[in-house]
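Next up: a single chain in structure tokens, the form predicted alone.
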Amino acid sequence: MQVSTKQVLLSVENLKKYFPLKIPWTQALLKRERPTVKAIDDISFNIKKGETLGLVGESGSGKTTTGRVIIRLIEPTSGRILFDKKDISKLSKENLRRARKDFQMIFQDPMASLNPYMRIGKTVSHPLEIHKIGTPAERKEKVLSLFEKVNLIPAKEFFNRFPRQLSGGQRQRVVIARAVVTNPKFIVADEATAMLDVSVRSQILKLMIDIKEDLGLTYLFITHDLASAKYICDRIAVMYLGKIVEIAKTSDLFKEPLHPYTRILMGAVPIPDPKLKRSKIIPKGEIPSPINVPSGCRFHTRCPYATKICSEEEPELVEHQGRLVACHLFDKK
């Protein structure tokens, strides 16, 4: 399942992202270790140059977590970031300011990261700004031509409007915008749709498509929601409790989902057809605190398939039919 180095734009390795919890200094001196919260615990993959890899998984899984300590919104607590070979983990924070043009991240609530005070022809113009990148005469006809692209038309009238004159969907356009203005390769879309109705959700959906064809980007797309992912994506990983437990391709997971926990995701998606029924898989109990994270397979305390080894030794991610999947059914010893 491992692809050619020189395919691969980003590399993750053995990334781990733990948050130490505040706790009274009187319980501090009575304990020996300070309770963390382990909302990435060591995971290990690859997105290859042009590709859109999902991350699929419920809420706390670490989803966002993981996408942010990518692009070193949050510092990571160990593991390498390979970005077009290079070591962006080590960067120092001016040699990171300066490789931000090339990766850029679209964020779920694009009213709580627009600036309301800003004009949104000022809000894409800005990273053109800060990059040095063009004359002001330049940055304005880039952001005009980035407005038609997005379908903000007509493109003079937007570009002194307030993020507050603009509907949900016109504010996702306008962060999408400003999120390709510098011509980045990698973009992080945490729950890009999430924040939409139905009906917009899936224009937001093909205009990324169009515009990663436009510009050859590469996507980390974040979503809980299995159709839209089934829609963009290329390949999925599927993440629980700061784990991945299964990375396949898109059609290959939805035609045979093999960890339980993919089963029970793929269970939950609705069919459009009344006289079709699908199994569903029912998971016991609810999910672990990643604080006390269960010994062995996460998973085995929720799973319906749990023998005594899954609570007793931790399932490797291992290739098993063209797949990645961290569980002791596929495990080949």
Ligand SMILES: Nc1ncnc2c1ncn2[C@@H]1O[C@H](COP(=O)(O)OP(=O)(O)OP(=O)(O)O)[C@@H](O)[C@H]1O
Contents of the next structure:
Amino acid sequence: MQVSTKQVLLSVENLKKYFPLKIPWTQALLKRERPTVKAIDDISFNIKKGETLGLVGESGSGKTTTGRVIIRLIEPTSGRILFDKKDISKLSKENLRRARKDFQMIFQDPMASLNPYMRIGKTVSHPLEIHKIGTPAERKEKVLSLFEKVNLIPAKEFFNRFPRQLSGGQRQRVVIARAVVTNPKFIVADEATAMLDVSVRSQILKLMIDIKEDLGLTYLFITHDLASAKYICDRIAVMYLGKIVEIAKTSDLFKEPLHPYTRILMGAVPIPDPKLKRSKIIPKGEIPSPINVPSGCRFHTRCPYATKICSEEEPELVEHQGRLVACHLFDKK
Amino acid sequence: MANTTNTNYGNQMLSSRIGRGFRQLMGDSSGVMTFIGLILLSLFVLMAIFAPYISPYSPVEPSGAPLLSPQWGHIMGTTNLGYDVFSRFIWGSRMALLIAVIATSIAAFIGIPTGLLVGYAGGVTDRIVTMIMDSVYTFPGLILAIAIAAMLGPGVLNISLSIAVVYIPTYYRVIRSQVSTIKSELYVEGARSIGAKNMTIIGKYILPNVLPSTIVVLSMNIADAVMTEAGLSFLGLGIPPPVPDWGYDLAKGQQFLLQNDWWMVVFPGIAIILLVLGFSMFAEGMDEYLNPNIGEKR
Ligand SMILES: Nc1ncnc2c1ncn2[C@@H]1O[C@H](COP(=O)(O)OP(=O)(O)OP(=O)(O)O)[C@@H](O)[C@H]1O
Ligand SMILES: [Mg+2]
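Please give the other form, namely the form predicted together with this ligand, since only the form predicted alone has been shown so far.
Time for the whole complex; same chain goes first.
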């Protein structure tokens, strides 16, 4: 790929995640092959140190699964995950547990990602406790200063509160504080702002950018909101039905989306000025089931430019004008 | 296999049905119900604690002529051996509460950790243990207790143990079904993502979230244990006489009911009913207080 491996923090190679479908065991005995949900179907990408890579796509395209697999909250079916040049997909349980202080995840729903029976001070200091960092007094000090950084002020008062006593935005601040308390190198932010009020959303985005600069973080920023992706990401990967169909610099992608799917997504971005409203191209029909993936290019069933080859041959993610795209329209002849 | 996903504490628990009936009767005033339950409970607990000071006579020695009807000096009459029924009424609360509490503690001590570990582990272990627990659960409680009590013989601990066996599956089922939903909550995944060990996750992230329903099961359970204990000693499988025990007194009194000596039956009976009611009302009230949305699901 185009980046020299020196600066690469995370490199994902041929990653797959198939979920076996739950079927009655009587049927399972009869069938040799169990049907699977192909949530991620062979993706490769890398993220440079200090970079924010966006991962966008429709609901069900496998974004959350990608986030979970690359920090091994769930096990990959196959593929390699190189984090800081170490293959974390091969780490033993105990080594993985120890390594977790270096990569964290911010979940979509701040209401559900905090233990309702744990005070938020404890919630944020718990990672330090688990990884035996500092004395109790030092931990408290660290948490209080972090609370101030994420604007939970007065920090001392917030320290003893329970999640139910906080607003959604405040909870997401707690989640962010917990994610960064161990000074990780890498954070997966899964739709970190999707469940928040529009007014709070930009504050949280700003906070994430500030924190990133302060601590020298690297983000995988998962979202289906292209506006926030444009705001925060250096590069964007577009995902469709378990595959990455295009990766490009944010500015390039918004200037000239290559893949038909990306173009359609762009058309669906809400434009604030009603006079400028572009004609919306909405993909025909529903996203196909990840159990029975269409043959050839998996987007051909909804693609306005589909030709015969599209239903027969799966396009590779190839370079085109310094960008990566997987579409027969850009095949090098 | 039984469906255990909803927070139903099981219809095997008689007390839960009693409590629910009261809840319907009381409508919105479940606070009143909890309060009445609490008062009943406190009365019996105080009675048990201060039995030596408030009972007028020794419960295990004759204190008057046999079979005196209720009168001044023996307000609940005397038994066929001349024991004071009121004194046995008071002292009986000790045995009832003692065995109920020990039995419930044993059941909780085994059922809760098993439910936590097995629910968290899932998989084959879960299926096997749940199958065993379900088969115990569907077995009629009193009959199971009778069988075990007959095997173990009399004695406080043996009786408690045989009652405990009946209620272990109740804890197990309630805890397991909650754990299997809670373990897929985002905050549990969050705990894993910060590198928490499984035991830490169970202890700090799952247990606190199942504890409220445990309290409800606990108090319903005590109520049922009181009834089961009375049943066992009614059948002569309980604490050997002359230790004051309501179930035994009930059985004894029944022999004299035909000759119209009603007081030997009625007063121990009232004691059992009131204590069970107290726990049931309290439990149901707590249930509504701790899980305000469960009422609608039923
Ligand atoms: N634990 C699981 N078991 C079975 N299938 C799963 C599991 N988790 C996800 N899937 C399936 O994998 C596919 C991708 O899901 P995923 O949650 O990664 O999508 P997403 O892009 O994050 O969508 P959204 O925008 O709705 O969050 C979906 O079809 C989903 O049903
Ligand atoms: Mg998602």
